[in-house]
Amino acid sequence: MSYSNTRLVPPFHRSPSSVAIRAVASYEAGVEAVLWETLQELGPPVRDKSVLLKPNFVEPDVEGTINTHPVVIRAAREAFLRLGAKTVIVAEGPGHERDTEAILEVLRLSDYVGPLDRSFVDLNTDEVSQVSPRTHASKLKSLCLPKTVLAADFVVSMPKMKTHHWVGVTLALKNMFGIIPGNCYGWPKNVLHWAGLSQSILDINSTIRPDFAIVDGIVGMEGNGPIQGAPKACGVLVAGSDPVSVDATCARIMGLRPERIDYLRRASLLLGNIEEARIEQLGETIGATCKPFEMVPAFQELRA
């Protein structure tokens, strides 16, 4: 959602949300067809709009368990173009690695989306504008946001399904940390940590709420995530237009109670639905796809 259109909606004024869970055995198992079918069913309104795909790129990873897989990014890009999007770009500001080009080279992203000078924007070095956050949960008085993000008509958060050793899980909402430019906030964007992680997640997403989320849970990460955990073959893609509902659904698939995740509970007050009864599940059921993730000791209480 563009910055000017982001709205805060309390639960009593909010409609139910739809979230699709799709079983995908591997990255070679027809991701493009599955995602195209899913987007046709959910119908994101992208015709004639500029679409920005925000994956989760953290650091070079030859094992493929840290970053959003490029097969999923390619499938999303092609599907949004088929739905009539005017343009589709990939944009990210990695949180750990200053050398974004090194991450892209290891991922071989250009093999999947074409020449990067036309299809990728490094948000860590993009021009910025200073804006006021729409909530004030953290100590941040303002946000410096990339002009590429502010200009986009339609923002899609595309995280990897992972545990996180500071906030429990990192999914569609936490993934939006990557729009915060390293040139302004440093690496690993410690200003956000000092301002309060959960609170910063709320302030960023209340200001630029993703219009859509696609979670790469084909192979996720459990244990000491988001970079030192173990691969977790979960075999799902999870998608929807309410990022809070998408994250809540992913948490349930991971064997967790979303209402016990502090930033998700906060986000449910103004940004989206967290209650299972308010989420229409399409495709697979949570019960059929649930594969409990290992958690670090500090977050054992999140388990269902």
Second form
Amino acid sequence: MSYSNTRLVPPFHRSPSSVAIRAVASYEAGVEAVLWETLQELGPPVRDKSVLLKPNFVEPDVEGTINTHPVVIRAAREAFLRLGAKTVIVAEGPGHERDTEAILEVLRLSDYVGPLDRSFVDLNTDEVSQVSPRTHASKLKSLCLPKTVLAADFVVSMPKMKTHHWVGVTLALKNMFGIIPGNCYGWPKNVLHWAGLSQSILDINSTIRPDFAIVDGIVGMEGNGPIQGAPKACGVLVAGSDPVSVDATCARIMGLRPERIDYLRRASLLLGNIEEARIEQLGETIGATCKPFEMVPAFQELRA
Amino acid sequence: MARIPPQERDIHTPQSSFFPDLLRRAQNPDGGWGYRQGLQSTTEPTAWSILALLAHEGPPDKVISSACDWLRRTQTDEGAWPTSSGKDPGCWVTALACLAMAIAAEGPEGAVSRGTKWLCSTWPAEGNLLWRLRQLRQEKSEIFVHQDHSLRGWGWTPNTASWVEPTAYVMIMLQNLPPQLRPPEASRRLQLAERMLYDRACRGGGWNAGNPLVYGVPGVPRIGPTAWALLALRQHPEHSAVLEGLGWLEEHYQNPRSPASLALTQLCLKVFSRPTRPIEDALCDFYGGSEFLRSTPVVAWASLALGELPRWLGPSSPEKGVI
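Next up, the form predicted in complex with its partner chain, please; the one we just looked at was the form predicted alone.
Time for the whole complex; same chain goes first.
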């Protein structure tokens, strides 16, 4: 169970991390094969474990630029099952739209993962347990967390590669906001904003650190993300077991300096590697895949 | 409580009692309802279930009285209701609990009065001194959410910003109380909240969670917030924001993407006496496909949409209230 196994490791005790960058031209270009090959190489330890895939579902979006694409979710689900996972479920608690079913309907998620009553859990309506955060960076004294997440053996954060008008970018760590249930915090989960966004990201991820991250950067979002930005065809999937190094790698692909992203810098103190020298890059290079993202004025200084 | 076995469902021969029956059977032994069938009882689904069953069945029966007992037991000493047992209070769940108890009882009682007082003394955080000082210090170019923060309603939870849906729930609840049972601050809070909703309307009609313009980009309206804002403003059917919101809602009525959006649109259009169509088959089709993700509030909204117009959404006057 993730909660009791949370790893808070300062940089001087930490091993280097591996992150894979895979070029994928489109959602029709063999995502399944690429992701299967990537997971075989990285070897996440999921045999006989219950795996929870946490995508980024925000709003019903017919354009396909806001939410994690269901092709990537299906590919991850099938790959984890082939690796011997006992169960794989998709779980999310959308932060803006309380009509989760409307989002799933637009995505046609059931076409990709099967009947929703067996494959999907709405974390906004889950039973919760109150836990003490492992760090206290924010004003949050406790966290209400869904029992489905607490019971999972292996949590996979699956964000869309997007800019974010409050914190710069939203990737594997920020995506974990979606495990915070609306039935305790509302829609949006405004308590987290008032408690300090960057600090809340650290507290949530220190308490439930994702065991693995797969970022959908095939088509991302630039500009006024995470909802109102423009599509950005970036053509990559980025994956690894250290969510900080996955996010740092994505930031570099987006043409940004990860150490200038406040929450990433904070997370690098306890949760993972941010320095390029401590990240073993598999697959494509950052240089070959870098496609600088447009940023809103408040985050121009994040640019490399 | 266990899920309803497939063989006991009768979704192919829809009857107006299908969803109310579903609610009745999903009631927990302690009297409340969980967000999903079989989960522990919490405030919001319990309040929606009471409101939905009352709209279908009239006078309170044992199901309703045990649910009201559950609500009475879970009210905090301060008068609020927690979002879940033992958790922090929520403005929206307190409003819904007050409304459900007020409608269920012959007349308002102490629990409702205490809940209402708590709501009227709970202000969102965006107008406090710290917030105003920060706003003064902020460069104009840095302010990218353009809205009037002096117009405050209610947040989902205390000490956060005002948002459309919790504000609408509290307004509907207060509108239903007769003046003698409203706290002294209620009139001022209702006026401010009403102006806040107008301020937060999206360009071209409708509402989203509460940010109509970010970095100069218009926000996209959503059905839930639009329906609840319109229902809270139902006493002003000629206001331009209400007319635009209704127009936007009618545009999206033909192609509903979920049972919640279909049910809330239907309910709203009925309240404003706009044309509607039979939606029972469509709701049952949705249920057959996904079981509404087993969501109790969505089952309750479906019940409300299919039944007679509940009196708490009927015409009310600021002078008399409804109850």
